[in-house]
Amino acid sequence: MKTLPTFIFDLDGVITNTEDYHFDAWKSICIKLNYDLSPEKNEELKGVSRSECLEKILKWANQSLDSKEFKKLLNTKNELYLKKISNIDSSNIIEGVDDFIKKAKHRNHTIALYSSSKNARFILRKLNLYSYFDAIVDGNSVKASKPDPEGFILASKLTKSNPEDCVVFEDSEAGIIAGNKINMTTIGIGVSNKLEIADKVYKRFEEIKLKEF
């Protein structure tokens, strides 16, 4: 009998479009650094931890900060982001993904989340999706963020799944690379050409048929 694969979802850009709020918050931080963050450069921040994002931005801006100022900017960014997401609800779920998750759950697929966000649990509760997840791995759970596969390895252990029996849904190059490293099936969601390294790419969840798995 074929093993039902475990589905591991990213959060930002896959379940909800809070990535736009991240972009806005980072742009505000970049203004303080006299750096203009472009949408193209923002693509490189997807799936990456908050501190690593700031390290990338400082490198692009050719600037450096002492540890105190670095932490201050990280906290400011998070405060801006939390303010922006404070009023989100189920209407902020990306079209099609909630239906896919609910049908998968009905068919007894194990459902997990791996997001670099340290606010992942808070967001899932705001979206009324928290109860559908059998395991949640977030930025508080790992030392190394994507493209390191640590979070995906932890998600597979928490769900008692072999990595090769897991399907990853990602909108970031870093997430796809991480899943590929440990032979998980990777599904790219979106239109970025950086997703072409995934096993399959779909523009949106409505294109995906659950019976494919």
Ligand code: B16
Given for the second form:
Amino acid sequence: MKTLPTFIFDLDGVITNTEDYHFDAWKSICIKLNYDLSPEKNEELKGVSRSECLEKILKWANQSLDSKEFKKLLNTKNELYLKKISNIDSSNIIEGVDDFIKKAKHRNHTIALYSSSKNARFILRKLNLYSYFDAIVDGNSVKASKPDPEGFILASKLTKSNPEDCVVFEDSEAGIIAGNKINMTTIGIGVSNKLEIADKVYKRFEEIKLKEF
Ligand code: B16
Ligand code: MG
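Can I get the form predicted in complex with the named molecule as well, since the one above is the form predicted on its own?
Next comes the full complex, and the chain you just saw is listed first.
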């Protein structure tokens, strides 16, 4: 009998549209650095940890900061982001994903989350989805963020699943690269052409049939 795969969901950009808030917060930081952050460059920040995002931005802006200034900007970015998400609730869930998670749970799939965000647990609670997850891996649980597969390996261990029996749902190139590295099945969610490296790409969850897994 075929093993029922474990589903590992990303958070920002897959379960909720907080990616727009990350983008807005980084844009404000970039103004301070005299750098214009384009939507194309922002694609490269998706799934990447907060400090690695700032490292990338500084490189693109051809600038450097001492560690005190670096930490200060990271804090400012997070404060701006937290302000933007302070009022989120279940109405901020991306259409179709909650239904998909509930049906998958009913069908006895094990459900995990791997988000690079240190705010992931807080957001899941605000969205009223926390209790659906059998395991949660976030930015506080890993040393190396996506595209390193560390978080996906941890999610597979916590759910006692083989990586080959896991299906990853991701909106970021970094997340798809990470899942592909350890032979998880990767499903890109969205319209970015950077997702073409995934095993399959869907625009939205309504297009995905549970039966195919
Ligand atoms: P934080 P995901 C990622 O979450 C976001 O895609 C990325 O834009 C963000 O920089 C990263 O989390 C860190 O987030 O600053 O809240 O710790 O897509 O992996 O769920
Ligand atoms: Mg994401």
